[in-house]
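Let's start with one chain on its own, the form predicted alone, as structure tokens.
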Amino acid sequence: MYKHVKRGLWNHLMKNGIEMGLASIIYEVGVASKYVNHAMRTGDLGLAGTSNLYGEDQLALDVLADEIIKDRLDHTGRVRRIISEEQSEIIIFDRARRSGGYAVCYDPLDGSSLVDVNLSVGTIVAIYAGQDPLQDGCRQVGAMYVLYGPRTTLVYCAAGTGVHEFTLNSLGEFVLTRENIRIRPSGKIFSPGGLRSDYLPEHENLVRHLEKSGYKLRYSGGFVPDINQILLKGGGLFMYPATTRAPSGKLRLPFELNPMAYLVTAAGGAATNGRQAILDLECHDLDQRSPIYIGSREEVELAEKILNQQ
């Protein structure tokens, strides 16, 4: 009777041999996302009357999502320190074990300004062994995101076991929908962030090349849905460049770029700042930013070639 029941998240983590502490973190973020999902559909979408580390006004939903995820991470007893895009400093958990354990970097609700117009947003998480959440991206032991869209989906990769997608069903369970997701060497879509009037000449040259080559523009304004599209469609290029107004780029390395680069690279893609792999960048600050070109390997290599033409 139940032979066609799909595999749940915890069962999949155990089948893949993920270390118990790491598995607990991924699972508990999944639990937290159910509450965030509910709050987003029923809660207050207005301003919280506070601002985050970067001086940006926080939505009540930003604050709530941050608290939900922080509490669930603390609940694991495996997380020693965290940094959140909504917090101004590293947070230390008392209940974590004195030795070993993990550090977590997360953006509780990336793209939250899109919620009130009913566009997709997401949660992004990077996981490191030890107690330092400001490690280089290549040292991640796991990463994941949750996409709150027409369906709520969770994508994770841990310990080199592949990239997998789960969908929240009507019973409140994340069940496996795609396993071992792979990105093709090239695609036919591109997602260009930033104002075109602020583009630097070399980036403008890249965009024109893609347009002339027949690439279709697909840009939602949300980092998670745009990366999800490239990942699940099997190819393409997302880019948020250095601009005249933001010469270091807009997106933050610890909370957004490192975890997404980890996932896309694990699926066979690549991620660069135009000169160096994102995962090789030295991470030293909560507010560290970088340009990014991420997706299919051939498009990422093309971006590097055009950006560095003299």
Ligand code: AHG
The other form holds:
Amino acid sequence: MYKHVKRGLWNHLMKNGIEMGLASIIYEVGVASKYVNHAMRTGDLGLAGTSNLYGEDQLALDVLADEIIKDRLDHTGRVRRIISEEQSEIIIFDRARRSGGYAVCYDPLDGSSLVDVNLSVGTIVAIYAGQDPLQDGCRQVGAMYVLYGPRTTLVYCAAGTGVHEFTLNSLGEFVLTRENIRIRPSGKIFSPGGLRSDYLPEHENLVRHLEKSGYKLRYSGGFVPDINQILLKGGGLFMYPATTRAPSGKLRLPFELNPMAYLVTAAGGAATNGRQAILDLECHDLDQRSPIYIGSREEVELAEKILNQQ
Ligand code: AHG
Ligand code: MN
Ligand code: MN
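Mind pulling up the form predicted together with this ligand next to the form predicted alone we just looked at?
Everything in the complex follows now, all chains and molecules, and the chain you saw is the first one.
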């Protein structure tokens, strides 16, 4: 028992010297994730009867997960503004001071449409210093995700102090299971994204090259498990490209791409839109989308080479 407490999330944040406000945000998302975890395993899997900014039908679980995380972030008293995939505008918390503090962008339940067929889903969070949640990804001071799979795991990086994984144990504690995670420089799996019939020629060329080179296709339809596998197992490349139907791709910059790019880059990987680093993209809209090529450094460099061949 004592060993567990020593290896707990809060002790790790303090040992890493993470500023109390930033540490409390990461810790409170961990607390919220336990309630999300419980709701998903016991609660209503049906539609909420509402839709979000993207015109996507919201599941009761999307709305509930959003409420739980929003309340815990407000509870810290250190978060002033948030952007959520499930909210149509930036939310301001009155409790937090009007200066300093943090701003948070999050996707409360990414891949939520997979829950009713019992596939893994996740929560994704980006954290910025100050009052503005619409900042370029390179200005993040922390990011994390929670993966609700056969085990519930939490991966965070804050203030550039390494990427670390915690696993929820039977006592309800997140206990350190991997520290200072490094992604392989090159891997063997690829996640193509999108519909093949909608591919642009350059993305088709890249996918064909990877198939001919013997890469194994791994694509669950859940961004968090797909990235987690590449980050923790053998490296590789996750893609969600620009397509004929969606020239900016599908995934959103503020609460899906920026946090994952921060984590994968901090672990020694890379993330681009095919030309420019995701973290360097100007983030100006809460519903801004971008194509993404993210994972092992060698595969991202290969992708940029093939995508930009004349
Ligand atoms: P969300 O459920 O938050 O809308 O996100 C789902 C995303 C992401 O999890 C995944 O990578 C992608 O949708 C899969 O899209 P396709 O079904 O078009 O492959
Ligand atoms: Mn999502
Ligand atoms: Mn979502």
